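First, one chain by itself in structure tokens, the form predicted on its own.
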Amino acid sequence: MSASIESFAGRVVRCERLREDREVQGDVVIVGTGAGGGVAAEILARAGLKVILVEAGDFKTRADFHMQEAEAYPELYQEVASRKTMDKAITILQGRALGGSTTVNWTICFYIPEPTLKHWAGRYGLGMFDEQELSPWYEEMEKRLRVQLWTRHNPSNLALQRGAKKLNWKHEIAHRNVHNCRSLGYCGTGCPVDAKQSMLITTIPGALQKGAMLLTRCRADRLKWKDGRVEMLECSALDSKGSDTTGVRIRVRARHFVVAGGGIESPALLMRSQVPDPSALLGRRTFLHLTAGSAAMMSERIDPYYGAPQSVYSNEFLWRDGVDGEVGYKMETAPLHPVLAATAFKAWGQAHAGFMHQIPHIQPLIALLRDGFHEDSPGGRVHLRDDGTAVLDYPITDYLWRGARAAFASMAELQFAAGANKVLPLHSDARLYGNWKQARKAIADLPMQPLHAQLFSAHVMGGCMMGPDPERSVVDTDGNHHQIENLSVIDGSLFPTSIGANPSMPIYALAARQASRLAKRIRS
């Protein structure tokens, strides 16, 4: 067990308070404190290495989490929770906080599905990632993060379960990484009781306890490299809101550099640093688990803002046409708080007020499309704006639109089976439908176009693809850069496709594997 992060305030440099430039030095610098960076930091620090963590987010603890969306979205998410793809068609919910997305995720845990591993082995030469290889790392992280089967379902998850049972569809109970959870339902705004076993209360204090240093409100600008080795990381101090730089520069020197900023920020840092990219894959093949939603109006109270957000799921259509056939999708519930609801319902005036008034009786479903397994699902590409910040271009192909339409239909069918009075697909041209037959016909005619279908993502993967062949990947199967000797990537940007399940646990496990190998390599 680790002491609370508040105990190590003396090892934290809050860069918004710096008044002059600073240079620090360690054995390993890690950019990003989320699922990849947090796990790597603790393992490397335990190995006796001096670790320096660099985080653009603010130093926040449970005392700062008040279950208020108006506070949480500006302070804990990328671009005030309004990060979007280049064409504005997809909203990307991604953490920008101490602990990364693990501070604001909904705690559901899955392994990489077996069909995904087989696809990676056959298509990308990643046969080493089989069940035998991954099991010890899953077990280690499940113990560290107190992963447990969760059976206290809220009414929203019970409705999913009821609908799936009635239709005889596959459905399972999920695991979560929580301890003494009070079922408050506000996981997305930061856990105010430290029940969520995020990096914020587990591996980051664990690393600090072993002597690590943490720099917050510190933006990694670029890596300075020469003759195949990184010499230094150049950073800018951010102001207290994290929106502008203060003019103070921080230079970080180390023997090894780990990039763990996630599926958009990691490739962006490498692109700004102009590292070699002979495979031309850096920033490409970025995947989102493109997500569609559906809202059911129920007679009973659902109170979709209370309870564990996700505890039941259905894989009925995840592999519906084989691994590389028509795109499959996983169905889950989602929490629905007032600000999220206000943006989800595309209506005006009295109609919008009517939707908001019904929130206690709304049961939300989401469907996550498994992208990247078919030639018509090549993923997105990270670009750099003129100021060096990153933006994702993610074209939605006809193949993905077909999947989105099928997902809207499946969600409506399940919700009517669960007892819905009416169902609203989250699409600007849709309206409330009173029965499954009416909904099926209407969904078949909805225009599947950007900005009509309301799509979002909370799972950014890819962009620094791993593989054994330097001509077909950015890093090797341990995350080590093929061309830069002392540079590694440890996060979900390594994945060659999406995985078909919420990715936090696979990132934890792969990070544990990578960091353990890296520690041996550095110490030798």
Ligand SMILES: Cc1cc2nc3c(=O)[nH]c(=O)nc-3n(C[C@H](O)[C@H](O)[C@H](O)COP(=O)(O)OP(=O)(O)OC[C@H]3O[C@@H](n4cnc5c(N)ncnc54)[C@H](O)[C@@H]3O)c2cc1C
The other form holds:
Amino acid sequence: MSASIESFAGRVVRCERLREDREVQGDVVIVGTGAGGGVAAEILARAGLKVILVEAGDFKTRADFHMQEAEAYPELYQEVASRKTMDKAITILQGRALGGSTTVNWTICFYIPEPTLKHWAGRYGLGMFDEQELSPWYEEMEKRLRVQLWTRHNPSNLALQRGAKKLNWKHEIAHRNVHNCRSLGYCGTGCPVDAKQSMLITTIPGALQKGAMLLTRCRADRLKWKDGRVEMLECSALDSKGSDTTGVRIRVRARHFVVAGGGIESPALLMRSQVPDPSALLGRRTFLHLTAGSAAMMSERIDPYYGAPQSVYSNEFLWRDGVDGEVGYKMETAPLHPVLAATAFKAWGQAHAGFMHQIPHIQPLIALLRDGFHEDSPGGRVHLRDDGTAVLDYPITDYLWRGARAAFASMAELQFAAGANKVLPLHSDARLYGNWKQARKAIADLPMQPLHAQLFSAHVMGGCMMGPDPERSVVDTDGNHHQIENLSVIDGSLFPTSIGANPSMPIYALAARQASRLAKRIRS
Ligand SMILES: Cc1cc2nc3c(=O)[nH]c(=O)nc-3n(C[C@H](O)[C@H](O)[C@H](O)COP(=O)(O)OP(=O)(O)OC[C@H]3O[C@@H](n4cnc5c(N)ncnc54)[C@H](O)[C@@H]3O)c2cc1C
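Target state, the form predicted together with this ligand; input state, the form predicted on its own:
Complete assembly follows, chain above in first position.
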């Protein structure tokens, strides 16, 4: 247990308030305070190292979380929760907050599935990540983040369970990292009661307690390196809204530099810094668990904005065609709040208003496509715009479109089995269908094209792929950069494919392993 973050205000520099340039120095600087950066910070600080945390997000505590989407999206998310891929076909939800995406995530926890580990071992030389190697790290993080089996399902999750049961499809109950959760259902706008065991209330205060320093509204611009070593990190102070720089510059010197900005932003920082990239993999193989959605109209109230957002799931279609066959998908529920709902339903005028009135009776289902396991699923590539900001180009291949169509059909089938009166696949050409037969026929004919299917992602992975071979990876299996001696990446960007399950716990566990090894390395 650590004291709350408010008690360490003296160790926090809120860079929007700085009036002149600043230089700070420590043993290790960590860019990003999310699942990877937060865990690494606590472990490195506990090892006696002076840690400096650099975070573009604002200093926020539970007192700032009011269960209001209009506040939360601009304050806690990348690009106001409207980050898009280059062709605008996929919306990416990603945190830009103290605690990273863990401050806004929905708390469901999984291990890396066995087939994924086997695929990594065979294809990418990552055989060291077997169950035996990973279990102590899972155990450590489960204890730290109070992970527990969740059985208080809300009506939305009960409907998923009911539908899967009726169809005799696989379905299970999930774990969550919460303590004294009041089932408010507003995990995505920041937990107002500190029930979510995010980095904001666990590892960040834990690191500060051990002497770490935290810079918020501080954007890491580039690493200055020479002769195979990073010398300094150059940062810009952001204004209080985080939308512009204030002109104040912050320079951070350290013995070691950890990049933990998450998928898209970690490779972007390395690209801006022009670090060596002989494998030409930097920013490539970025994966999303491309996600399709379906809305069921139920007679009973679902109130999809209340309760634990995700607690039941179905893996019926996840591995059905083998690891590298047709794309598999995991089925889960999702929370549905008014602003999200208004953007998810592509309709206008009265039709849109009609949907909005229906929200209390809507049961939302999502299907997360397991991308990166097949040659027709190479993932996306991060590009830098002229101003140095990052954008992901993620072409959706026919292989993925086939998966999306199959996923729309499976979701509708499950929702009708659960008792839906009508089902609407989230696709602009779809209509409300009154039964499974009608839905199946219509879904088979829907045009699977960008901007027609409403696709999104809350899981950005890859872009700084790890591996033992410098010619086939950006960093080694400990996250250490192959060419730059004192540079590591510790976050979700390390994965060579998507995980095939929500990725926070794998990131926590790998970060714990990598940071523990890094601490030993730095101290020796
Ligand atoms: C709405 C939502 C719901 C989710 N629900 C779940 C769930 O239920 N279960 C699950 O397993 N996963 C969930 N996830 C995903 C999970 O939270 C992420 O995969 C995980 O947090 C990623 O960890 P990370 O360390 O790679 O990056 P992040 O946690 O995203 O942290 C990166 C941090 O780095 C900062 N940063 C980036 N670049 C810079 C820079 N240049 N300078 C300064 N700071 C920088 C960012 O501001 C951000 O705060 C969800 C994600 C979202 C957005």
